[in-house]
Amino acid sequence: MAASPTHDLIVIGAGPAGATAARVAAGLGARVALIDKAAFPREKLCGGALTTRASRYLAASHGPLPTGLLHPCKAVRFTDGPRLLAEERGALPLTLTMRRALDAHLWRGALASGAEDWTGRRIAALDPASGIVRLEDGAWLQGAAVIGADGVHSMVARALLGDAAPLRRVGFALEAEVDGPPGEVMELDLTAVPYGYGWDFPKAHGRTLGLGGVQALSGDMMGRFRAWLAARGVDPAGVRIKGHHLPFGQMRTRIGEGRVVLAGDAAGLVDPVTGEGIAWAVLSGQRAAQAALAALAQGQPDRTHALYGAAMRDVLGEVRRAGRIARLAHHPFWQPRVLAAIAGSGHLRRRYLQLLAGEMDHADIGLSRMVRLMLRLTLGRGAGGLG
């Protein structure tokens, strides 16, 4: 093997986290290899909602998105199965996109910044101690630092930590694209599946419909999804149904070691209350790249994880707090009370949208407000505790 690394940084996975890491590092002059088993553009299961927070982070690392990638959302409808709970209109902190197009745009931007394109090539093995990556076609690379942004089934995490994601405890989602005229109303079905939800998102070409929940608690997801589609006037036999695990409610306890770190879905960075993951993917990719380059500048690549862990402390705390809130909101005792509060409180709905947008953090709610909210819901007094 080479006496010195072939690259300053190897990024494995070219979705939003990996493409951001590659673009940031290459833009700062690092020699970066961007690897992905898929050739881009490629399909990705995702509702495609872009929040204010996600748009802000994307703009900071990639510049403003082309308007052709975005579709406006003019209303959010909250439902309990077929029952309409409430609808919010006006200035909403959401736009919609197709992940195939968004991810291809971010990938092209990383390459334009100087990252080397190693997509469409599978990895055979990774040695975390040396940063050596062997590809199935016989090629090999060595990175002074490595970022694993390769999703919920992350091979980097397995090589580094010796464990796979506990799939029975993480999320599983099914999704279908339905052609039609452009829409403008987003629907969130809050009881479509236990410990999860359903989405019906408007797109320029029609709709994206999906269900996501914790696999161990959701039973026959395919049967549920087919019935859910049929209830919305969609023939399940007439659409292509995609399925994939999501790191929904199962953040990893370790997000790296030494010169190797995990970002985005590979680190389990999805908000279990809102289901939002693009914002944390982009931010974690940026911070992972910055940590790696800072460690290399110090001549200590093994400090990458220490620097990255410190930079990500706020995000990790947010995801943990969201997990506690999600477990309460989906609990059989609390869920009907939460649904009643959503139906009756525009204040609570706006707070939810602020959380989704990143205009409000779970930390802003705080323990005392949560206790007041639970007390008010128990007494049937609405949701003033989030005021």
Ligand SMILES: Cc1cc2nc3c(=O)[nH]c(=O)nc-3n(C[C@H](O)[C@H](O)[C@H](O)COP(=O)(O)OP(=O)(O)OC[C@H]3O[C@@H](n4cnc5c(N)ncnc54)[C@H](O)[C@@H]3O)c2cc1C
Second form
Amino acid sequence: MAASPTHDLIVIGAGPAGATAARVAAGLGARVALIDKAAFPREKLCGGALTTRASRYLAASHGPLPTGLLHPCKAVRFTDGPRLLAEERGALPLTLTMRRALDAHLWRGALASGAEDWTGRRIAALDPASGIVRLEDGAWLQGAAVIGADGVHSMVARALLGDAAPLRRVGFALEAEVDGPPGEVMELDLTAVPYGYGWDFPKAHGRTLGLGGVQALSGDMMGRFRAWLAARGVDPAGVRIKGHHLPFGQMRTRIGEGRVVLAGDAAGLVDPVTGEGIAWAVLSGQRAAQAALAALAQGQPDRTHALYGAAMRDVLGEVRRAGRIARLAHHPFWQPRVLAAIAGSGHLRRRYLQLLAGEMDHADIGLSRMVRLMLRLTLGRGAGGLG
Ligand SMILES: Cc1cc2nc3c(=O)[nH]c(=O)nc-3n(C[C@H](O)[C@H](O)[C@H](O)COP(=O)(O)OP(=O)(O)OC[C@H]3O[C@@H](n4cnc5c(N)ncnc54)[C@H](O)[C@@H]3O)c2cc1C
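Now that we've seen the form predicted alone, could you pull up the form predicted together with this ligand?
So here's everything in the complex, that chain up top.
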């Protein structure tokens, strides 16, 4: 095998996390290989909602997105099944995109920055200790550092930590695209599924409808989704329904080891309150690349995980706090009170949207605000506690 690595950095997975890592590292002059089993453009099941936070991180690493990739949202409706709880209009901190187009744009950007294109090629094995990656076609590469950005079923996580996400406990979502005229209104059905929600997102060519929750707690998700679609006037037999896991509430306690680190869904970085994963994928990809290059500059690629772990402490704390809030908001005692507060308090709705958009962090809620909020919810006095 090679006396010295073929690449400074090997990035496995070219979704938002991997494409960002590759772009950042190649832009800083590193020799980078970007591997994905799929050839791009490729499909990725996703609602495609981009929060202010996601847009900010995308712009920081990739520059402004072409406007053709974005579709505006002019109103958000909060519902409890067929019951309208409330509607917010005006300047909303959310835009919608199609992942096939967004991810292809990010992948092209990584290549334009100098990353080598190894997409459309499957990996046979990874040796975390040496950074050697063998592909199914017999080729092999060796990275001084390796980033596993290969999604919720990460083979890098399996090779490194001995497991992928525990599938019964991670989130699971079903989605269907419905063709039609461009939509303008986003709907969040807060009771469509226990410990999750339903979404009806407007797109340039129609709508994306979905249902996501924790698989073990949601029973027959497919049956629920079909009934939910029918209740919205969509014939479930007339659309293609697809499912995919998403790691909300299943953040890893370790996100790497030595020269190999995990980013995005592979690290379990999906917000358990909102189901948002693109923002953390982009940020973690950027920080993983920076950590790898800093470790290489010190001549100690094995320090990549130590540097990355330290840089990610704030994000890991945020995902952990979001997990606690999600468990509370979906608890059978609290959920009806939360719904009543959303229906009755414009203040809470705007705060919830700020949280959804990443204009407010879960950390901003703090313990005393949380206690005030719970007190008000218990007494049925709305939700001034978040303000
Ligand atoms: C139904 C659904 C709706 C969602 N809606 C939203 C939303 O509206 N907004 C939001 O912010 N987030 C949403 N998410 C979450 C979001 O899609 C993910 O968090 C995000 O895609 C994570 O990016 P990533 O780069 O980590 O992984 P991915 O986008 O999953 O990319 C991983 C890449 O790794 C590749 N790969 C996998 N295995 C291998 C292998 N062995 N070798 C090589 N390559 C491999 C895959 O082909 C893929 O290209 C949703 C998720 C689901 C399932």
